[in-house]
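The chain below stands alone, shown as structure tokens; this is the form predicted on its own.
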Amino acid sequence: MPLYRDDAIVLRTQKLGEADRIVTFLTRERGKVRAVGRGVRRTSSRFGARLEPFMAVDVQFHTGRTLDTVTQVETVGAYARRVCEDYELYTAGTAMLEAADRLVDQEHEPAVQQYWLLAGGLRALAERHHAAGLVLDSYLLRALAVAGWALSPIDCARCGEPGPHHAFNVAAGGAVCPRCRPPGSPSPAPETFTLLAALLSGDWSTADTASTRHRNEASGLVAAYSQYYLERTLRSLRMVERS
């Protein structure tokens, strides 16, 4: 069909020529569409402003040979200025976006859990449901394990020990037992692996009590798993801000 429609959130946008975008979206059902918003960045534009990265949009495409064409836009959500006024929630948002234009790796490919997770951990953030940092955590954790790297933050993630164990390993894929421990694990604070759990299962309670230096320690952990697992570093993590 030349003409199709599917909810989207903007991921990321680069010029073209003088007046025109390339915009990179998650839809909820064809995963990464590439198209193109002609005249988006004049101020004229109908719905320039609509297609900016954080932005949860109801959006029209026409299919091209190369790149579709954006030709109608609709809010479903307006994040972007709210997220984009504060340097906690735009370091964390822009980390999320990152990830999940790693994680939806192919254009065309249904990803609705990974939309969904995206979709969700945004209006949090604008919102300000949790603090940025947790909601940032959370999100990575809940959509590396939807990609197939889910970590277990209680058994042992090498032979299934049932824990809670006290050393942790990214490359065994979370917490080990004595028996499994590689050499030089950390051995992180039984609260830090409580946290991660919280993330994890989405247990709000939990998590939005856990001390500063917990989040902290489990903020790292939660880093280098991802970026072990991505394959590349997520170049937004180092702009993060930590409360």
Second form
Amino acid sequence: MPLYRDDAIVLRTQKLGEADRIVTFLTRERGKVRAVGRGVRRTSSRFGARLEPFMAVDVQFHTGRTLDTVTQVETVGAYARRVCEDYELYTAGTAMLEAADRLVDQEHEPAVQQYWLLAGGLRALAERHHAAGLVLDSYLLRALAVAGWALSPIDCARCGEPGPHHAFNVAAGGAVCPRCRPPGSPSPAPETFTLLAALLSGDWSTADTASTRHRNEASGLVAAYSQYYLERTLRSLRMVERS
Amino acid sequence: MSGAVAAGRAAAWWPGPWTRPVPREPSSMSDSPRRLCGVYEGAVQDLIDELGRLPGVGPKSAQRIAFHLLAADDHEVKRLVDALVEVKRRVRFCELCGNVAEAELCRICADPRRSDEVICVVEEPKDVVAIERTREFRGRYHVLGGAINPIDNVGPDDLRIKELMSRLADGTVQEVIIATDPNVEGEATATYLSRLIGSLEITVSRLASGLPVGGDLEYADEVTLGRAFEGRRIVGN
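If the structure you just shared is the form predicted on its own, then what does the corresponding form predicted together with the partner chain look like?
Every component of the complex follows; first up is the chain already shown.
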């Protein structure tokens, strides 16, 4: 099949040669796709502006031997501009894109849930429905859950004993009961556990009313949890700004 | 494909650990991603490998350049070698703006006819050349050395932002023109800088984005056209 078309979100771009770019997409039907955008760095490019990170696009590819080539692009959601106008949104959004890039490791393997999750996350971020830090943390928890590493914020992650519990252990997978609690497990505030549960389930009325202290505590736990299960450092996370 | 996955596949493909070939001794060029696999010998292969490391030069181009140099006169090759050695020996970065220079200060920073009241902030030295070609700008420059790109691990601390802020501290500069690239990283860097400089009572402006001269409106993408609309100006009276 020389040509195919898909909805996609641009995850990242890398310069190639004089005026080209290698663009990494998260597509709806084919998962991650890396393709060459010919001449997109030239000011005269017809679709260079659409192949920027954060853009949701309808894109047509031509199958190549090693990399596919982008032949046509239409904008579906122009989130890049709004995200870049606020540095806090930009750093949070970049961490979301990097996490998606890591979570969908194999190219051309469908990852429909990851696609819709990222599309929704970027839209919420760009339209400022909620605080950027909350959107990022919610995205990370849900993306990890889709990938098979669901956090257990209430019940014990080891034995399943109904919570709430008072200790949290990243390696165990979330809250742990007194019997399962490994030594050195931190004891976050009960409100932080409630916030984590709200972020995981999308209970925004609870999440939006959380205090700064509990948001910061939850962010630290989410960052540690994400990096542990992704087995790599998310470089963008250390630059995330939180108001 | 990640390294771990590649290693896993390789391990599954080989029948057993004892039948794997012994890895070759790494040569000086073993880290080159575009190495032509030892087609030529000795010096010719080394030259092809070295040329292949240059940006935008693939293995075929490297081979073509190498054979062009082999066929060239000795004095032509010597001129190229001298130019390469000389550029490394003489050229450095301007201590004030970060542009390429052959002395402590670059040609623009050393020019007394330039206005000290306006600084144009760019990502790379080649952007200075692009703006100089316009002959529209008579102020000074500041080269950041890149743009904020968290995925590539480039943060504000990795750029020459502290140096810019120290240049702005004495109150001489009245306007900062941010001329970073009109892409996501460039826009985010401009946002960061405008927020930082905004507290100093200095005018911060951004280069306009819009339609390229000589193009047809119908071919403009909606992002560029939208910006052109936003940045429209009143003509006549």
